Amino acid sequence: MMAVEFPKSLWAATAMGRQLSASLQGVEETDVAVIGAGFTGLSAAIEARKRGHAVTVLEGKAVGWGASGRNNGQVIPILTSAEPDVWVSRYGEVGKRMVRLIGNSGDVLFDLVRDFDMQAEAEQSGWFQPAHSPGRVKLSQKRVDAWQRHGFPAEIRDAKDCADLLGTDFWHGGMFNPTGGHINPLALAREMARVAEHLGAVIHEESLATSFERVGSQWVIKTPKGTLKARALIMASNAYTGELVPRLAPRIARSVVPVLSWQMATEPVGDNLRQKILPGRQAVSDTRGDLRFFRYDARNRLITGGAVIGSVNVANRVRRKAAENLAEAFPELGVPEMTHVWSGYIGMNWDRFPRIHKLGPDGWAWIGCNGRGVALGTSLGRELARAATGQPEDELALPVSEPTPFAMHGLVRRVAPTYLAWLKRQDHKEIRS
């Protein structure tokens, strides 16, 4: 069987290998069918098996081939701009349950890693959001207050604490959450697949779901060489929902804009600098719209990334920009050389709220990670599995809505990268109150 080609990422170079499972051939039946073998789908498979239900996962390429194996690996237990009080005002009691799911998502992921001894370079060292201007510290304080009101361990750090934590006075304070951290994302996906299979789940790779429909009391999912029939269905393809089979779920696919997220890795940082720069090994992503983010991997490489406007020579331009950003914040580092540069899609929507959809009886999907899919996808996978295996909806954190496709989605997708220019202008505006 030919190997599926992965992007030449640091994760592809360092994660343990995985032999492709057999593709779906002929007709099979299961209790729960899952489309997509990323964090959501594999988390759902693990939970469904723990609850005693047969589960089959269909993956169009290979485990972790999509966003789950290409991201920065930061485990962030809050969302980008979907604040907890807004969840409650928008959705009421189910919004409160969603806040609890988000706030606990870091612990859910790391507990899963510990429970099954997953070899995923996991470090629950915390996540820090430094403020890039004094006014943004006020925003950080508001976010800390909001999460604390809901019982979560967010903390405010002043300028001195921030400098001690980061090893630079480039930022002004910020929000710290001790339940976050980082992982090797492709290693985690492959380990989740190992655990799911050990528990009895069936995974079919190179088994592209080309259609699904409800026929009587079953879901019928077609692939190029087979058919899977199931009582329940979970679609866990997120930003890649329209990428491999555009007609699979077009209204859901067009409700987000897939945006390329660029990641890269430096050479390993020497011990002297490692002890000064980010000595606590936290995951860091700041308050800019034109985001600056970084963390160490297990080999003491700084894993960072960025975005640029335009489509010409993007990889080299974003490589140079990210390196110069690190050098600006940490002059002792110099302008580092990037040894690996790769990209993958994240699903963005207009208000940055993830969406949960019902496909029909016992059919579920979610979309719109907005750059927070590692922790969120893992927790939502568990929640969707609980729904698919009979837990009452009024006990679950599943605020259901109808898909709202972007008008002129193709045009929106083409112009979306220019949104970065607006974000950069906003970054220069100080917050006064």
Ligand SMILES: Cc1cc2nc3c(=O)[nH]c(=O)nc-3n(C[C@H](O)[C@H](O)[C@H](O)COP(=O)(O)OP(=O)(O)OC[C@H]3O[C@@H](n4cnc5c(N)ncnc54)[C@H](O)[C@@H]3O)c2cc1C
The other form holds:
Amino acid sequence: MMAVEFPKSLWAATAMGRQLSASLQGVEETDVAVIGAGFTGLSAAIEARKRGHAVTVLEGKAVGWGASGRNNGQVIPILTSAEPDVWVSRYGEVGKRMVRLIGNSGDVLFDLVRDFDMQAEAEQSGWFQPAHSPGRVKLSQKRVDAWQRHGFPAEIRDAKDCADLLGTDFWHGGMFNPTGGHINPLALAREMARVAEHLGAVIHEESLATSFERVGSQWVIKTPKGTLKARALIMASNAYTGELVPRLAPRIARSVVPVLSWQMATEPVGDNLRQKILPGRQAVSDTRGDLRFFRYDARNRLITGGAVIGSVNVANRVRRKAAENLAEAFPELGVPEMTHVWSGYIGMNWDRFPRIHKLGPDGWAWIGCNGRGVALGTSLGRELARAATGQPEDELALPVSEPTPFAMHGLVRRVAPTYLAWLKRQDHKEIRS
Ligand SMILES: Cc1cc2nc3c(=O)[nH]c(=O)nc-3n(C[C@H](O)[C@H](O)[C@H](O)COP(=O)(O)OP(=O)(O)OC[C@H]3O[C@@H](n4cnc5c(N)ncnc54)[C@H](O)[C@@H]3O)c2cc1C
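Swap state to the form predicted in complex with this ligand from the form predicted alone:
Expanding to the full complex; the earlier chain stays at the top.
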């Protein structure tokens, strides 16, 4: 029986079990210490072991307990706001590396799954971003052109192709990326942990890092019952950085706003409907600010979700809204019952650009997934492990920057959900114009 409670998600109900590893007791030493066992921390551990370095992961709860075990499982090799040309004009050569990292991130994740035969219900069926207005199709075309210029396989789908792909004419066309797809996220996190351990990494679960400091040439990380000493440190606690130990890295924690995102699953869709609705089983997230997204899992449930404004009866309201959104696009589905409803924190920052921050000598963290961290976290974890094991820091795909904490973080956090109202209004205006 596991002592750590997981949200009652579909993933917790379907992922293979994992025996909790022993918590850290007493003093241990390693070469690379990692805080957090989500996709970032586990990918970093795998890479550090591949490069021959000793690595120990400290996880406050259990493998995949954070965003990595709660998300929609969409593998999306494109970020929310930043276009490839924007990265290059902002960061020059470093920006070009980031474009390559993002553009390759779908293949990096699926190759990892294939190389280690991970049982993660992985389907590299592509990722599709349908446009919610004709104007957005023009923007999709521009995005496709930009990604193609940078050598990545984005494709445009016109209204007819889009209707064939989705089984509805609710959208107008859009951008397709064949390297995306979907996974069972908690299964993937647990499989990544299995592989990391198989390669020789040590993982301590129920081992909350309560502080870290640089003492001489080492990092000293304290947990309630132990101390870990390491040459290098990767903080991979992402949106949960300030949630479990507010004082762990307050400047970094206050530079992101954790926003609750809701996920849910329908009953398995019958074969007849399944062949009509999304027959190619792609992962789908549209162009709305108030995002509509869905994909099938391995049992043919549709996994979808969303957000609502306000704090009263949220789970029921978001459940109804997501079900009605599906019914609006696919009337033959009716308004589906949701069998599982759960939530988790997405780390938003002010300009939606992910950042790498320096903790001190040989110490790094990244932050700011903005809802696109499955593929990105896997690739950035690998990137941070390379820095921690000898690759020069100025060869990273992101420049190392100072955190920029929100001045009134508590207030920003409280008002962040009202941003949704503004996004909804923009979506509506665009559809009517
Ligand atoms: C509901 C939801 C839906 C999403 N859907 C998608 C999607 O479909 N596609 C996509 O690309 N992205 C999606 N995302 C984003 C994506 O899930 C995250 O960006 C990604 O999982 C981040 O991985 P991570 O390893 O960096 O962080 P996490 O998975 O959050 O891992 C951080 C870990 O650190 C641990 N931790 C925190 N503090 C400490 C401490 N002091 N000591 C020890 N351990 C600590 C936590 O317990 C946690 O396990 C979604 C996110 C959410 C919440």
